[in-house]
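This document opens with one chain alone, in structure tokens, the form predicted on its own.
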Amino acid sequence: MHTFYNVVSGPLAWIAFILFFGGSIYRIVRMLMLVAEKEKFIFTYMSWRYSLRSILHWIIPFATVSWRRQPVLTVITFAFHACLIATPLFLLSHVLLWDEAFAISWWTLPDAVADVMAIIVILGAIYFLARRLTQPDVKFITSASDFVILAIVAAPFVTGFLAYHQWLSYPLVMCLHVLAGDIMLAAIPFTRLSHMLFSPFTRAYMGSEFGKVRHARDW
């Protein structure tokens, strides 16, 4: 088990970071190259003003018509994504690892708060799973890969929660937690999780087109 932990927290972790950063840079650069090659006209009406206006409205809960029409989905979506990002970044044990490895550290969440946030992510994943299984319009566009992605997202939080409370076999669960984190990090640029990379560009494009060309709001 010790060897397994050394592998997932050593070589596999480095591979995951390289794939995440390298893959993210590649995907963004490739997207910009394709736009320049096939739809260069898009750059002519891109606007910082309308781009930021659109991004701002879509990252504020209930600021758009779509968010207001689905209040339950809106609350769960924002809580899920906020906890999904903040928990691993500000978890004390994670920050300590960065401090030990690179001598850098930052503000951390109390363990009890991080514990609740992990539960929010897990419950959010269950909600999105149930929604894909039961809501007809969502079920229609759901494929097997969507369930795999949900599992990839939920796994680090489920295993982390189990490891923190030392349920089941702690050494095994801890190894699975690190492995799940490696898989999620490496998967981001190459799966639909890449929306975290492309959503600002999408909103900037939509905001610029609607604001500068159509003279209308996109929310």
Contents of the next structure:
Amino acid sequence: MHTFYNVVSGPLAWIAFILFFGGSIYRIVRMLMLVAEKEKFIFTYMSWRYSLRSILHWIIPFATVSWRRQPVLTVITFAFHACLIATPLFLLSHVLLWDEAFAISWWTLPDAVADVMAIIVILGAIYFLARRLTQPDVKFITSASDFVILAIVAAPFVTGFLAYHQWLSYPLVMCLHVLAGDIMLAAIPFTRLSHMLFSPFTRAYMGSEFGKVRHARDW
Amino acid sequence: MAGPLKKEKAGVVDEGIDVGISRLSEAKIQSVINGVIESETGARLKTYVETCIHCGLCSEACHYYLSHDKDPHYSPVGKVKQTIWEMLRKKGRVSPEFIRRAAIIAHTECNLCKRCTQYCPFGIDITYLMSVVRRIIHKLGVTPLYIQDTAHSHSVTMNQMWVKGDEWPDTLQWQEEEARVEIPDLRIPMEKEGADIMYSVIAPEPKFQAQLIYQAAIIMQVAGVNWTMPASVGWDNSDMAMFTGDNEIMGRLKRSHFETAARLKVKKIVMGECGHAFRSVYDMGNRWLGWSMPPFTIVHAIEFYHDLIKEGRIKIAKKYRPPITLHDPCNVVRGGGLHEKARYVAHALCENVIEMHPNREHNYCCCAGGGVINTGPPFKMTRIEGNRVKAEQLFVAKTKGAEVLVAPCHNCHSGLHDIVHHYEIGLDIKFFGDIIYEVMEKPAQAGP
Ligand code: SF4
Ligand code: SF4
Ligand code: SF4
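If the one shown is the form predicted on its own, what is the structure of the form predicted in complex with the partner chain?
The complete assembly is shown below, putting the previous chain first.
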């Protein structure tokens, strides 16, 4: 178990981070190169003002008609995404690891709060799963990969939650937790989790088209 | 997975689609699909397809989806799944029967109205994805017959309705003569070099609705506008080729339109009350020709009337009495931001304006747009059944007292006419031009 832990938190973690950062940069650069190669006109229409205006509306809960029409989903998806990003970044035990390894540290969340946030992510994932299985329009477009990415995202939180409460075998759960984290990081650039990377760009482009050319709101 | 479509679409027979399909082989399909995807698409298609998180937030935006009791086949992303996703996933290896469905979906179950883009958190442009499908359908020769015929007309005559060379100036002269009964010194100035404005219309105007040219001439005359209409090709601003994915013809049409304006040395192009023509001239055709924005100032009729009224160049003798409700044509509202100007005009002309909801840039499309009405009789019911929500919206306006529906777009006009008729809503449909003509001060009234 010990060696397994060393592997997932050592070399595998390195690989995961390299894949995450390297892969993200690669995907974005490739996309921009493709724009330059085949659809250069897109750059002509980009506007900072309208890009930011559009992004701002869409990252604020209930600031768009679409969000307002789906109040339950909006609350859940914002809570889910906020906790999904904040919990791993500001978890005390994660920051301690950074401190140990590289002597860097930053502000941390109280453990009890982080625990609630992990639960929010898990409940959010369950909600999304239920929505995929029951809402006809979502079910119609759902493919196996959608379940896979949901599992990839939920796994670090489920295992993290179990580890924190020391349920089941702690060493095993801990190893699985680190492994799940590695997998999620590495998967972001190479699965549809990449919406994390691309959505600011697609949003900015549409915001620019609507603002600059169409003189209409896109929210 | 959701069940089969409630209404069996196989019943629809369209010669353009069915004959086209009978000539297809799987090899041809594959090479066309991959050819279009490789040589004509790039980061947009790839990023849209890979970023879509399959959340279905776009569903609620689509009037087809809402009108079919949330049948997932009609949700925007559902239509994408049934067309371009499959084509990409199978690398073009799809059957002729698949192409038949794709042609019907892209051409008759989507108005390219862009409402869904406003509801997708990522701003994924489903209209663009559907246009790529239409481009593939075009290259496979499977475009629905009626709209293909209009594209042929564009190609041969440079107008949408097979209006022959001499019919056009004849019509203008005829309308000039008629209008002179009302205002004796009225002119419809043809080929007047250096005029401020070139006025362009869509071909159905001279073909079926010449009185609209008459009314426009009266408005121009009363307002003292220095205007002209071309006598040659280039007068028609309509563009069905844009909707069939025949970009090459779209380019020819717009080039001729802009070149005509350049030849006449005008300052602006003013267009009649048409939505899709505005999209073509203002947004699509110019891009194909390499102009990021059109080479001329493009003024849609709504904006033109707005300015004339605001500047006091036309005066309202007596406001229009019957309560009106206003349809926001997506191409000039979601596509041009003219919704507030349309309201200014409506309130200036009419005593009572009853709003429909949702409105402005969140309006529901009329279901005629995007060339759907131009697919003709075989798909008339697709349009009508696909827009029950509009009928409900109109019905609410009617119960609030509206008697007249103003639709400042030709396609909307015809499409809404079918909806009003089928659902027995009982609203008169008018253009702004009709109402202006009726309520404006005219010199003839002061005459003998
Ligand atoms: S009809 Fe409009 S809302 Fe529906 S899919 Fe097409 S573009 Fe989107
Ligand atoms: S709303 Fe956008 S991301 Fe969600 S399914 Fe529709 S197109 Fe995809
Ligand atoms: S016909 Fe009218 S409402 Fe319909 S798409 Fe055109 S502009 Fe939109």
